[in-house]
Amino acid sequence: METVEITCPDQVFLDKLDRELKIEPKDWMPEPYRQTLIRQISQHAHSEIVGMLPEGNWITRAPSLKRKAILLAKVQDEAGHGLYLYAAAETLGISREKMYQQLHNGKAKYSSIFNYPTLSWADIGAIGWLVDGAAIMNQVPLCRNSYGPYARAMVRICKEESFHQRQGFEILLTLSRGTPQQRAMAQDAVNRWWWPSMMMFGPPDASSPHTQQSMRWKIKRFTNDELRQKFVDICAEQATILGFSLPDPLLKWNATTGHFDFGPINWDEFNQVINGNGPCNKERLDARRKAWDDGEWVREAAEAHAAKQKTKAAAA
């Protein structure tokens, strides 16, 4: 009698991971893997949408028509990134409306960096150089993450984020060649955004509850601390080109490790911000809730139109 070998779904899943094959929406996956992806992708999507707010604040106040047009295009890019990511998360069985509800009621998080205010035009340069630079460092490895829709969405997002980072660097470079007041304004922005940007990579590996499992599932390819170190090494070199200093008296090259040493991060501040006590947490969530409420008539009209079209198609 012929023996039929039965392979359990979990083994098929692990085999795909070992062979660097993508997990697709219709493939079997462990429920914790699905939930981890929903948490990470929705948090990423929320960050893109909330991240439009601090920069959108400067579109009408940018110093030239060219600068206004560039910043407007960047904010539009961020909206598109959120759209790609919400769509990727929906393939895991969660509705977009539920993700919005989780954001609005505080259950879902978004990047802590967007709870800081933009006080001057130089902040737009610092956000591009530091915040988008940290985002790229985090996101390029996600182009190789194990979940197909997420990985494919990240390819375009990273191309656009790379442009955003160069745009921010160019703004700071222009200010560095300006008046003493412009240089001081830019240095102040770098000082305020440096440490929050360092926190963007998440808590240290020893305190990160999700890193090791995400690494085993190949959702993440590098740990928080590994990515943070790469970021420091790059920014320390770029700061010399800009002619600005980074606000860390302990920052210095270590010939033994081949990396820059840096000072301690204020994790108490990080925890305060992600728990809703940052400078702009309430302002950011109030803006998102207002946008949702103000857009109710648009959603109702879209649903009515879709129902009408469905009725017409059925009658044809």
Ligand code: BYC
Given for the second form:
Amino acid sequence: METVEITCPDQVFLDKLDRELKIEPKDWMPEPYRQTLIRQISQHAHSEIVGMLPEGNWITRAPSLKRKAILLAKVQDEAGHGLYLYAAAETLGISREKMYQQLHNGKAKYSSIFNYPTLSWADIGAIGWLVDGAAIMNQVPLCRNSYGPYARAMVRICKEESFHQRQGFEILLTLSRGTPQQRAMAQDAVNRWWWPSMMMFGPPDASSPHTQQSMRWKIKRFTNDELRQKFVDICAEQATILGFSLPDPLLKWNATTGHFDFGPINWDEFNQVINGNGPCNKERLDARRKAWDDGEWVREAAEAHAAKQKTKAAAA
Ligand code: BYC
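Right, the form predicted on its own is done; let's see the coordinates for the form predicted in complex with the named molecule.
Expanding to the full complex; the earlier chain stays at the top.
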């Protein structure tokens, strides 16, 4: 009698992961994999559009026309990143409206970093250098994540992020060669943004509920602590080029490990911020909710136009 070999869909899925093949929207995938991707990609998208707010704060006050044009382009890039990511999440079966709803009602998170204020022009440099630097460290490996639409969106995002990081570094380099007041302003910005940037990588591996499973699914390629260490090693070197210090008395090269040691991170502060009690959480969510309400007439007009076009096409 002929034997028919039946391959379970989860075996096909695991086999694809093993062979480094991408999982595509129409492929079978375990429900928890789908839900993890929806959570991570939508939170990433929310971070991009909330991330426009602290930087947008300085567009009208940038110190020159050139700086204004660069910042404007950067903030527009973030909106584009949000769009690619929302579109990637939609391929998993969630609507954009639902994702916005989850942001507005506090069910979905966005990056802790955007709940801190931008107090001076130097903050735009520190955000570029440290925040975009941390983002690149986290996001370059995401170009190789196992879900096709997310991986492809990340390739384009990373190209733009590296320009963002360089513009931040260049702002700080300019300030470091400026007057004593400009140097002091830049050092103050670095002091305020350093620890929140370290928190961007998420909780330590030992208390990260999702890392292990996401590594097995090849959504994450490095753990939170591995990426944080790479970030410290790079920034410690770059800080000396800029001539600024990092606000960590325990930061020290360790010849045995081949890495920089660093001091303890204030995880209480991180938990406060991700639970809605950071310095700007309320302001950021209020701004997003207002943008949604103010945009209602645009959504209605677009829908009415689409309906008209459909009726016209049906009558033709
Ligand atoms: N902030 O088990 P874990 C950007 C949450 S955009 C807030 O490690 P996971 C940029 C986490 O969501 C930056 N929440 O989770 C934009 C989870 O909570 P839930 C955003 C955080 O997912 C504009 C819980 O803590 N980048 O750079 O395995 C201008 C436990 O964490 C944070 C991305 O989104 C945080 N920092 O790992 C400039 C990249 N950290 O969901 C720059 C994609 C953790 O269970 N995302 N949480 O309620 C990722 O790579 C991963 O989702 C994370 C966290 C590494 C962030």
